[in-house]
Amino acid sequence: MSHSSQVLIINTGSSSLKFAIVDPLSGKEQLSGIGEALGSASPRMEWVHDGVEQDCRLDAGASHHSVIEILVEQILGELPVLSEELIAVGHRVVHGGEYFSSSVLIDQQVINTIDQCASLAPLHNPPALKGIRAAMDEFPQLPQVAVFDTAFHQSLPEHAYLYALPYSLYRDQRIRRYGMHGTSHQFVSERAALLLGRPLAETNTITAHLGNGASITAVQGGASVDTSMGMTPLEGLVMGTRCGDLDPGVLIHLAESLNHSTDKLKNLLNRESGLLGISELSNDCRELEQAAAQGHHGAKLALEIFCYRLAKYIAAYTLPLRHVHALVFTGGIGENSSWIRERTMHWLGALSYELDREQNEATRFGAEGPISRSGTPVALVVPTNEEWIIARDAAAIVTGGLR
């Protein structure tokens, strides 16, 4: 495979559609751009290449489709060199349930088991089903590779996987832990073993992804060994607006006491809850840090119970790697947020982490590297690249190497 070789990765949300053309080799974005607001009065989409950003008004109501044919139209129809160096198309998919624990082709089967696992994500794979099928009808000539969140924690063992329910709910529901932010866990893991100078096989980390979803893995040799979020991405950390861990009877409680219907608890627990319940102010990280530094008890509340619980998070993960060569944080909060990571760490102190502060401050912005003093155990930040995943892995499907 040449360094011309190029795959066009789509991510689709309920009213969005990323998308990006990236180099498998070496992870480099030749362009990206996102469709957003789909379905509503005023949908927009806009897009950088080389540097130059562009954007355009789309028509009221336009769809996931909409964005597809105007990226293949308009944008690779004035960039024709790009669009011939494309040799796949790579899909974000949330949710593979037990079905698949890698990448894969996609065919009509694959499409229908995503269509089966839709209910363990109602708010993801629908918008990925529809995104496939753009892809597919304005791509006709190109493989299109599903790359699943779930498929890097299929390595869970048993006894991290069941809940303590009746073992029936398994084995006729397949209600279970399954894990997402695969793919981000996956490469910062990869990532800090280089760092590290270690080989990947004998490397141990527990990786935070902190944005408005979060969760947090162990990571033993390359394998994920336990996750925190759970059958959907409401269990684990605290978020922007979902809860995280809750005890299940404060939901028996809620319906019976105060007659909330099913749809009601699911507004609450994935919108309603997390910073911006606690905080009663914003989900935004950013805005409630400024917030707390003015005195704001509720902004300063919501981003300790954040650091605390995922201070007993990373604790817990110690337990099943024994051995941790490297802290990793991640993802939007935990790239940028040097408060946040020096909250955490000092929460930490049980397990001697010492944060260096100077170096904390500087890594921030897409800068990688260590944040922790000399001489005591390693806490690193290595932004993620979901992208170069999803592109490594559409790409060693279609030409059989890569990996």
Given for the second form:
Amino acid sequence: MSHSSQVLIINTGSSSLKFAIVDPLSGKEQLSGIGEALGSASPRMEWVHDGVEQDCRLDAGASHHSVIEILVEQILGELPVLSEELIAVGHRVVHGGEYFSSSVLIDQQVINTIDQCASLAPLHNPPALKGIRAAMDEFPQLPQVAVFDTAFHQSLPEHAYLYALPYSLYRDQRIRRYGMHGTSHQFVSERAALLLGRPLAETNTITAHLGNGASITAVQGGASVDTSMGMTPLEGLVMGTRCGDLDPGVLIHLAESLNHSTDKLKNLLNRESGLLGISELSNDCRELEQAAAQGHHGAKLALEIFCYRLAKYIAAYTLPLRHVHALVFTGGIGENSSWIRERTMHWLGALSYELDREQNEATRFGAEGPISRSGTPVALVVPTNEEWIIARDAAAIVTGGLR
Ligand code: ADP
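Having seen the form predicted on its own, please provide the structure of the form predicted together with ligand ADP.
Starting with the chain above, the whole complex follows.
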């Protein structure tokens, strides 16, 4: 791989398309941008190159394809050197089902399989396919690689991924735990081993990715052995607007006694619950911290439930690992919220964790390092970099397996 190789990364949501050009060796971002409100009456696009921000309005109804067209014609058209350095396009795909345990070069069969997995991730896989098709049209000369959120968790043992439902639902419908945020858990667990100065194969970590979506993973010697998100991203921790773990009987009650439709339930569980639902104020951790400091009861309660649930999972995940070399906080909340970390570490006093308050306050806004007192179980903050993993995987695949 020459020093100047770059990977274009594409990450599509239902109405957005994020793109970035990343150096797979250093993780340095050369260009990044987003097209938003796609398909609506007033879609827009903005991007940053060399610290200079630019934006433009798109035609009403502009699609994912329109964003990539502008990227090629307008943005890269003016950056011929950067365009020439591109060696691959890396696509973030949420659900790879049981088919993909690592990243793959995209061909027609891979596209068909991602399409098949769409029934497991109806909100996520169809837009990813739109991004893939548009990038294949606009960059026909470049190899395209799919990097799956679920792939890292394909190492889960049966006893961790099966639900206690009739086995036929797994056999016939593939209903099981898949887990998400795999690229982030992989990245921070590898980085933690480096920081600890231990070989990855002999390092056990519990990685807590806390953003708007949140999940936690037990990583044993570089392999995921349990994770909190399930068949869908709804299970597990309390999130910005998702409920996480819930008695399934509540759903039956809501459907039978309150006549909730499946659409209403989907909305309730995905968009109206979590920090927002409990606080009746916001899904944004910063806003909740400010409100809690001023005595807002709902905000305090939401943050406390978030930390308590997180601490319970951390305690549970020490079980498969036996010895935990580090607990790792990452994601927007994990990297920045000293409040959440402090309350979680307080609950973890039962497992002898002790917070170094000064370090906890100092390790924010992109800083990396320990926040536990020396001589006590290690807790680290490690900023995540999912784009770097995607760039690295894509480069490795197109250059013949270098990593
Ligand atoms: P996404 O899952 O959308 O990628 P992020 O990883 O960016 O989300 O995390 C968003 C969350 O991080 C929000 O709840 C936000 O309030 C929180 N966050 C960001 N900065 C801070 C901060 N300085 N203090 C507390 N929370 C923060």
